[in-house]
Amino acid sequence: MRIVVPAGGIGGARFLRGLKAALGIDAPTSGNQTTDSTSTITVIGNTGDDITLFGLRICPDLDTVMYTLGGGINEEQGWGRAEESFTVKEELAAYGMRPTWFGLGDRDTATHIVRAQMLAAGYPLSAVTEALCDRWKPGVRLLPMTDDQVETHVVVEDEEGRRAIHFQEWWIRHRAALPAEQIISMGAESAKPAPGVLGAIAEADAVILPPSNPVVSVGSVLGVPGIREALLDKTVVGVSPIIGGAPVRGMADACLAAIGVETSAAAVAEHLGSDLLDGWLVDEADEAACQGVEGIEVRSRPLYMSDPAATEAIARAAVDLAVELSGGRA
């Protein structure tokens, strides 16, 4: 099978390694190909989430898929660096270097310089992605939504007045608390698909969305022009971020609530449309909710990632739902 997968950060990555064991892709050989398995996956990363600081060009979501299939992610966090260690951030800060609530750490550091250094030459981020991953060997094809510049910002209101605050800001300071009035994805009007991504997904069996955030994760992949057009055409099957009303992780609702939209499974089916989504993979506890849901094959599971086993049912669920709907040419 070819699978293409548009996928944010920790939720994404560890679906993925779910779906690798799925499907047999177990030992990468270089960069982003694998030969050990006849099926392939590739990952559509979003890149909305990127922010430029001191000088360095942070690209939190690739980077997570990057190091949790790669075998180098903290594990108990699901972000960042395994053994890191923060003396960059603390040289940082005694110098008074802004903004302190952003803390990288030193291995992250590394991975960001050489990113700074071959987009300061000339690279687009898509090759520079592939030669980070020459390193650690993800096991899929990782590409960037765009080489284009996106990034997501969110108006909030508080004693400083009405303003718009990068969604990282908002998202780790002030760990969404602020209310969104809106989220804004700055420069995705103008943004191009990256090279290879419209043609992975031309030649895709299927499309698995995994449970990232739908608005600010796959949403975003979803908000460059020609993606979505894209896969309008292909079995599309999803994976509900939502379990019962609240988000399998982080802070899913207050982007839901900026857009008005509902926290609850049926109501990010009918957000993502019928006309996206073949398929709707959802926990058990919102099997009877997402019963009038029309236009699209609602199935059930346990949904919770709670080890690798259950992670990797998870994905062969969502992968025979794919092939159940292409009528077994998946």
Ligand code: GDP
Second form
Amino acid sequence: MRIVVPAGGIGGARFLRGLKAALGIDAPTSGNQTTDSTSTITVIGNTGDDITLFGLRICPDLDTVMYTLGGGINEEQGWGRAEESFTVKEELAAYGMRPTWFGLGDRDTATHIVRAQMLAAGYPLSAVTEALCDRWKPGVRLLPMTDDQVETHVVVEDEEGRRAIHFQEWWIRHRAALPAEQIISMGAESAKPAPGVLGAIAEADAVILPPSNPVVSVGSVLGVPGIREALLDKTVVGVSPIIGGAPVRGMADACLAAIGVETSAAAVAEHLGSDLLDGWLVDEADEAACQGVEGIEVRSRPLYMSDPAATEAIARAAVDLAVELSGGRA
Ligand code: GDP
Ligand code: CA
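Could you present the same protein in the form predicted in complex with the named molecule, rather than the form predicted alone shown above?
Zooming out: every chain and molecule, the one shown earlier first.
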């Protein structure tokens, strides 16, 4: 089975770990491509969170997927490296360097230096990501959604006035507490899908939307011209990131409010659209409220990714639904 997964950071990465287990893709020996299983996963990673700080290009969501699947993630936190230290961050602050709110770890910095060096030498982000994955061997093919610069910016207003700030500043520094008037995907209109993205979609037996942030993760990927259109021909099953009217972790409700979508499993399905979604997996708590969703096959089961076994079972349910909805073609 060939599965394509457009993914953000924590929610996407955790789900992908369960999906690998469900499909029997587990060998840490495989490279940026799975070789040991009849099933393959291609991840289209969100790069809208990317930011340039201290001359380094930082790709939080690509790195979260790479570290989580490659065994280098800080498990409790869900992002950043395990056994991390912050000497570089402290030294930068001692020089008065701004910003100070970004969690730049020492081990993580090495990844960003490799990336900065390769980008400066002219390699596209897709080639850089492949090179980084040579070390981490995530067992999936990890592609950025685009090699072009696309950045999510958020329009806010406070005592400093009305302005657009980078998504990371809004999310980390302000904890998404400053009301967002608008969320803009800067550069998206002229971006092209990265090499391999449209080909992977064309060859896919199914597409699974993990429980990633529907606005700034999945929404950013779908916002690259050509990607959403390509997915319309496919069997697409989504896993709801909203349980009982709340995002399980993070502040996705603030993102949904900014685009005028209610924080509910039903509203997110309707926002994604019945032209895109064939199936929608929701938590049992949301089953009744999703009965009214038209044109999308809704199934329910517990959706908390509380441990690897629970996450694997969620992924298996998503695969089963995709197989069923594709009439056995997937
Ligand atoms: P980020 O880029 O690190 O913010 O991560 P993602 O965009 O991939 O995922 C964030 C989303 O994951 C949030 O909207 C959460 O609601 C969702 N999420 C996190 N944990 C769980 C879980 O256990 N179950 C479900 N269904 N969603 C989850
Ligand atoms: Ca993210």
